[in-house]
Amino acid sequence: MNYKKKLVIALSEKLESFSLEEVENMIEVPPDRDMGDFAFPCFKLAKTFRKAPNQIAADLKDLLRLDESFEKVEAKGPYVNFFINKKILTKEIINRVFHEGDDYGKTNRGEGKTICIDFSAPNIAKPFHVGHLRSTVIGNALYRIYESLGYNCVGINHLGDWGTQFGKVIVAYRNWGKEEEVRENPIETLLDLYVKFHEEAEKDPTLEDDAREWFTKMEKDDEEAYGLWKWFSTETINELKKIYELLNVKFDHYTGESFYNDKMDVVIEELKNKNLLKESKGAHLVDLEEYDMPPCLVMKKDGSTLYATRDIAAALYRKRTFNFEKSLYVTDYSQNLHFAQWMKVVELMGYEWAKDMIHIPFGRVTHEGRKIQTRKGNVVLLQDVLDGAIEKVMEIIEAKNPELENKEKVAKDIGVGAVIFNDLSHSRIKDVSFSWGTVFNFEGETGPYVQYTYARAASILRKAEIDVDTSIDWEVLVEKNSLDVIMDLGGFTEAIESAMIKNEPFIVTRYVVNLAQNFNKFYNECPILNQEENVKNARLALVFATKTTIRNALRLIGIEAPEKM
């Protein structure tokens, strides 16, 4: 029932020289529930009906007739204020969430239509470390989200598996590395190579030019090069769906940067067909001085081409496969300008679509203060934090509750929760100072803190030993602790559409911490098993709603809500 649309018809009736949209933009919801659950402010009706506000709100009040579902409309100065009638309002929502369960909270608003969204990205031949953490669950929050509102998702992994950093590759393992320490840890072996590149190309700069010529054999096909990066490439990802898989994580494709090689001629031939590249001492470009932004380098003067290039021919095949209706490309700020400048040589292209494409920034992440940069070694590997905090949430386990069944699991499903709670906790844009102890911490506004709520629930309706429905007296849940939860519960469609519109699961999470505080409050105020049989079902039926929404809010953001804890 949308109460909101059921005022704005009913004041529209009554201002007939405001449109409905008018209308709607001037109702507010006032700070303190006392006041009512909606308002509307006569300010701006003052020069139209030619009478002070406050004269007439009570004239308005006096007009508008409304059905049972407000139990109360007032004139408190220049607002009129409206009273929902909460037990309609309880037995709705309790009602709804009974009866669509794992669904509740999903719409249909996105049914055929499909969402691209590129996200994680790590290197390849490089460790995943903290600073990929922030695209891989941001973007994989957006899925769930556009998922859970009927969009048909597309997960894409752009591997940045193709580049000249390749070629400082394989010119190290050819100096300096072996096999079989490579097949026997591949990914710190290739990263200590990667590391003493830089180091000894400080000493000698012509390692460079090798890299840069390495990097050109891979394009042009060469044996040894080729194999080699197929080999790098092929270990890497090995590696990086282990952690994948501890962050429940999926992706649809796995195209990275090296599946656009045989799509690029096509590119480079159409921007030369439409008069966009220019030549400039051998090297090619699209010239966007007209708006403010440096050119666009799309092939070097040695024929090797850039990310630009593979942007390009990703977002033509992309719209040529799947036909989307946005395409979501998930990345620190620092990529604003490399974004803004190959999206609009598609649009200088002809394509009208190149609006569609969205770049979603976020804020980066420092370890101690400090920027992370993998050629200097300064990484923290994000297997090493997501092993940390399994470890202690096992030990916690331990110490606490050592009888406690799959307790392995369940510290995973914590540690891991953490982990992906601790970034997901901040606006997306902020950046992110990554230090142990906050990730470690598991007091306050946490992921272990929302979990613990969820079990909390589990644990009352284990202890009830009845089968709940709703079946209840729907007036003991108007007082205000229950009140408080429902009024939540009641909100979380909105808050997963406000989350899909701003491409904030931020939103999501602070939703879900709300409802946990909201219910704990209930929890301490409101006995549930040792009350009357009336009060005792009504209750229990709430702490059953309350649970299902936790769980699904959080399965949202990627983290699983254990029974017990």
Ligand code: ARG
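Bear in mind that the values here come from a model prediction, so they are computed numbers and not experimental data. Numbering follows the first chain given and starts at 1. For clarity, a rigid core is taken as the largest C-alpha set superposing within 1.5 Å between two forms. What changes on going to the form predicted in complex with the named molecule:
- Comparing the forms between the two forms, the C-alpha position of E100 differs by less than 2 angstroms, with the core used for superposition.
- Fitting the two forms on the rigid core leaves the C-alpha of G155 displaced by under 2 angstroms between the two forms.
- Remark: with the core as the superposition reference, the CA shift of K463 between the two forms stays below 2 Å.
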The other form holds:
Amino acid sequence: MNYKKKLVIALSEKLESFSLEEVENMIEVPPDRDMGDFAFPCFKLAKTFRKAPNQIAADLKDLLRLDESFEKVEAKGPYVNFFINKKILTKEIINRVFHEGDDYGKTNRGEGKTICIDFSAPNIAKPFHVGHLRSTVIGNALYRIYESLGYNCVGINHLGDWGTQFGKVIVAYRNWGKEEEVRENPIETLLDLYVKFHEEAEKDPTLEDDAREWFTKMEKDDEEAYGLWKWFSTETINELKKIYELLNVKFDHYTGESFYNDKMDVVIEELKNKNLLKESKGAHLVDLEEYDMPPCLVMKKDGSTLYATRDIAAALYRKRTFNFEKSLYVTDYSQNLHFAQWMKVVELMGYEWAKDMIHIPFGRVTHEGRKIQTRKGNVVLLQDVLDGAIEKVMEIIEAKNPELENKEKVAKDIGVGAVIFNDLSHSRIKDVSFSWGTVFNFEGETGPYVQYTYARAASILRKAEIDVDTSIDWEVLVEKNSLDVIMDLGGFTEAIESAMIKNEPFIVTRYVVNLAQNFNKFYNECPILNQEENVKNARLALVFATKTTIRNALRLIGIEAPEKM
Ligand code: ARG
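Same protein, different condition: the form predicted on its own was shown, now please give the form predicted in complex with the named molecule.
Expanding to the full complex; the earlier chain stays at the top.
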């Protein structure tokens, strides 16, 4: 099946002084398919063969032995160009999509290997903002991408559920809070209380002392303090789960920072024993000057630990518990230094697996156009973004297709899909600009465009009123437009693998937009239902295969594909 592999083997037979890998790396994909599906440039061989590249290309062309999966080999200047036998390819790919269905694209490359993915991780009593949305969406896509390649994935929500902010919230709650409000709307209410605390503390600084006191009580397991903290966390997590459900996200573990409270002493002890700790003004830190980084603070003067200490404890715990092959952390790039520092500390502790922990940074979200700001000023709450998106789609449906079945579900799928897709449309490190106008563009490279293409394919198949199968005349799928679609279909697994290797979900997003565009060209150029039986059946098979692949690709990035819209 693997054309490139066949090519590597055939070429290597004639190029004994080069390794398989070297040969593979030399193979190129020409920018235009008319020039071939693969090209082999001969410049690098000139020295070895003491011949001009053009001559080597001509010789190679005559010497190579390839089976019928290649229909033509030509020497053009210093290149040998290879043309895949499209009939065989078409048959193979369409058969595979039919046969594998929902599993098309999957492999077992990661069998037996575990990947930990730390993502989302909002902070309790602080806003769940669009930055957390990006982490959630990217992390979820990575989870699905690795999973589809056979890896065992462990999704971890490292919630910010411990820290001095709880002292503040407790004080605010005891002064001004209402139980029903927390129950009804925990995320916003706790945030309001947090904001209120800061307003009041400006007038009355003693509140700060109260807050410290309550946090200390919490740390000492005081019944009231601990009880309130526990209650705030539980309410918040329940609320978060609703957002995650909307986004098709699930976690295997909700182990927030507080989970490591009893796992920190041993870390400090170990650092001490390994002579890594330094004291500075009563605080403890690991010096990283040698590595051009500021010191990593692990314990404050008052004995309390820090964000970094908890990350070190969590890393040791995860290695011990899950024995990961790789452990990924998805946050925005403002935390680059934090991750570089504590990961260095783990390395200095002598753990060779420190290299398997990877920080996956991403850019910030900027927003323009219609306000998606809340009364909290410049904080954009995720729930508002999603609700806004769904509402907006609902307006469009009411205007254009009010009879649509399952309107609510479709509006949800498209609205949420648009937000997710927008987030994943560029390399993750780029900042994302959020504007309602572009997010819902049905023409541009957006989620709704791909979903619309999917629904169009579904509608063609419904109208055809026949069971599509693979007993078709392969000879008729020969125009450039259908071949472009077939080549895209054949490249699906490659796209998933490349997204996995680079930890870049946008490779899948790009893949599916490209497939949708090529499919729409095919649809515009190649009429289907009014054709002779054999042409009609072959084209319908292609529609079916495309539909399946679009759905599988969207699923990888956490987007649903409605059958009608
Ligand atoms: N709660 C943190 C924040 O909102 C993100 C946590 C990321 N994960 C980690 N293991 N540090 O910035």
